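The form predicted on its own is given below as one chain in structure tokens.
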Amino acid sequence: MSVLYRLLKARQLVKNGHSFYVSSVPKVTEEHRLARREQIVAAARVCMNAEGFHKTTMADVIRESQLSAGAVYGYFKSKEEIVAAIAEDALSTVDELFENLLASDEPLTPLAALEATVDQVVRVAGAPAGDVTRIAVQAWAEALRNEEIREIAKGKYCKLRGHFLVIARRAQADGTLDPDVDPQHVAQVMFSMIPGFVLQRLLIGDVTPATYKAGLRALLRS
């Protein structure tokens, strides 16, 4: 009995169709799972920033993460799933931004929302694990040949455009936007301002949040 007692304290006694057997049941906390997930996503960001999306392989991510292949594949089955996680992490900060904008009782303008979004893009780009906007640009190109990436990108960008749609409707209610314009059309144009900022910042290099916001103010107040 003493041996069985010690086994039961350390392990779970499991019954199958023929007999009892002892099985170890490791306890993995949610904090541990989140930390491991972030470790993998951060490793993927490093690899994709260094080698590009197309050249980065799951083997590269596994090596950079310093985890076993089994551990990595236990969280993500493919590179595409990791890209979705990177996009989701980046957009979650944007979700918070729009929640804060809409929580204010002050009149809200499309210009104010765009300026805040530009600032948020730069904050996300400056994350220690690597510039996620570089990965976004690569994913745009990859989406033209990879249907799975295209669906991921489409879903994430439609979600962002949906935020601008809410902003446009709020601006109409606040009297800062023409009530007769279709807010969907406004959202389409507002969304297009962000990839334009990202591309110019990365490819041309002479665009800063200050210069871009100055241009937005000149256009939207004219």
Contents of the next structure:
Protein chains: 2
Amino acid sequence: MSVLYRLLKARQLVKNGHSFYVSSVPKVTEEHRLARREQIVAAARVCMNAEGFHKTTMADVIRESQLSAGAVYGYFKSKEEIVAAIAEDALSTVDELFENLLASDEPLTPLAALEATVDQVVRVAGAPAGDVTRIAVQAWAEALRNEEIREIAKGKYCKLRGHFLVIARRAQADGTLDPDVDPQHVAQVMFSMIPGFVLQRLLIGDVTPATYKAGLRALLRS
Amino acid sequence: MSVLYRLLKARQLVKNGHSFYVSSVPKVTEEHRLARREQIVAAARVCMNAEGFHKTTMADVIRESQLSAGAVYGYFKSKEEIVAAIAEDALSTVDELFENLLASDEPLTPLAALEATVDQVVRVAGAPAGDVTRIAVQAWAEALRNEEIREIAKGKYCKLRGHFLVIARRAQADGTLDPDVDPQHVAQVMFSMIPGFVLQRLLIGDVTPATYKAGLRALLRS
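Moving from the form predicted on its own, what structure would you give for the form predicted in complex with another copy of the chain?
Whole complex next, starting from this chain.
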């Protein structure tokens, strides 16, 4: 696979008129590469939303992406790798959100962090390539049957929960949360609000950021 | 199907030596019927936990139950009906829990109701026929692709959320929750704690009732 990958990459570079050598790849090629990767991930999201996570094959993704099999395999060796990329893309926007939240000097409450996260989930779900939260719910089920998906989900969700852990510690330092509680336990409960919101939004359909944030404000200490 | 069902039922009653007429079925037959139903539901849980929700067929359930196809179809016409029964059995224990909670004259907080529910989830998950929460997660995914499963999930979860709604109203009456908030919105957030707990328990594995309840106590108003 590695030799094939390098050959394909070299061919692509030659075809694009850029240098054959990876060490001197100009910036435009890296942009091109990112755009192609995005094209494949978007195609996978379309397939998974239309056909279901389980039924979607690499062949479906290749067809939808309108790239060659070699091009797609040059970026992703398996459906599992694409799933990891979909999760990474969706959650990287949440990473940025938490960076911004933590950059503020204002006292930061778990409530404020959760309100911002719920808004972000709905923004991410509304992306043109289809609702990524529908793929997430299917990935949860798949994770129970497929060890590789489980490891991906576990890694991504531990990272997301890690953000809530930082918020809990910050709230303890700011005096908005009991300093004697294990912040890991608080992070577990904060994390729950996100899949709980996603699930009700998809299965019941009457939950919006406005209703949910009103519930959060009533229920959580502030 | 209805005629076949009645024929099978009649045959079973004759074989058991009881009256042919449904209107005069003695109590032992109703018990026998409930035991058979339980046998089928338990077989389905075993299959779904071993093979996955999606892959499990009626043929698998029939084989695992060690009953005839006619007997099984006499109770459940489809996998969807069995799923509804699994959900009903699991959630009926939660119905009882809420009845008991609401029967008390003590002031009732959302926190206390959630703590009791988390304990109950773990009790139900530990049943001998296999962890029903693993089936629930798979049913969430299936609900996005199968309208019938979606309606079952929606109905069951609206009922569970209805319990939290009653708790929220009671807490407003008791003065432990802001009376100006829409209790439906509070119920949405309370409901979230359950799938959020289940998911972390299955995918990450480090969440226990003890850690989660500690997080709830720190985060929720009391």
